[in-house]
Amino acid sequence: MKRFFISILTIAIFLLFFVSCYYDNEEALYPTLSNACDTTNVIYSGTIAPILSNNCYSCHSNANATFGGGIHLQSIADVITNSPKIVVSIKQTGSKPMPPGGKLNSCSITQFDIWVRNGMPNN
């Protein structure tokens, strides 16, 4: 009987070291507070132009636009002739998703829809 007690015992303090324990970042248990999106100031040059020159200009900009089937994303001119095509692409509706490597972030996208809703501000 005192056999099993010390089982149970070294059993108890083998879980309670070993298996209670767990690390995690603060990044992993809260991401909105480090992943916040602003969507205060949304502007071409601060916010689209970033997002465009990291996710579309390689096959968009001016020197690659025929592998992009010819439609330019450069100028602000040119993403504001193609907001409707941009809007539809992004969001994974349309017949060809953009961009092909996967999906752009939600808070790139919240930021496009807002620059358009608010009639696509230079500055």
Ligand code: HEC
Contents of the next structure:
Amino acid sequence: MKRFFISILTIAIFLLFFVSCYYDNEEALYPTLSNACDTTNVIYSGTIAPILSNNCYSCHSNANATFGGGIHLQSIADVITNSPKIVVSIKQTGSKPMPPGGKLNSCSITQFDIWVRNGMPNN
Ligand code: HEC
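Could I have the structure of this protein in the form predicted together with this ligand, to go alongside the form predicted alone above?
Complete assembly follows, chain above in first position.
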């Protein structure tokens, strides 16, 4: 009987050891979570232009602007000119929420704000 308890105890300790050694690696389980929003290295060419290209050019590129009320967002000069409206429209709080079919992720919205606050550099 004593032997039986000792072996149960051994197994329990063994299992405890295994259970305690298991831990979830958040970065492995949720790879997208580890892609923290980059707010320190916001540049036009690598951050802003890709956001606009992926979400806005279908209606606001030079070729497609007829779909976007004639608003061009392909050149940095046009983006700068329209920036006050863009800031409002991408937050979707005004009367013309953009893009019409959804909302940019919060990281992109934050990055656009940062770029405007930085003086809209052409970098
Ligand atoms: C499916 C087409 C479509 C897409 C995609 C789209 N827009 Fe628009 N956008 C429009 C149309 C149409 C108008 C004109 C709306 C109007 O004047 O009533 C417009 C107007 C605007 C305006 C002017 C708003 C104002 O206050 O006058 C801005 C700024 C704008 N879009 C920014 C964007 C940005 C930034 C994106 C991407 C994040 C985007 N749009 C994506 C169709 C689109």
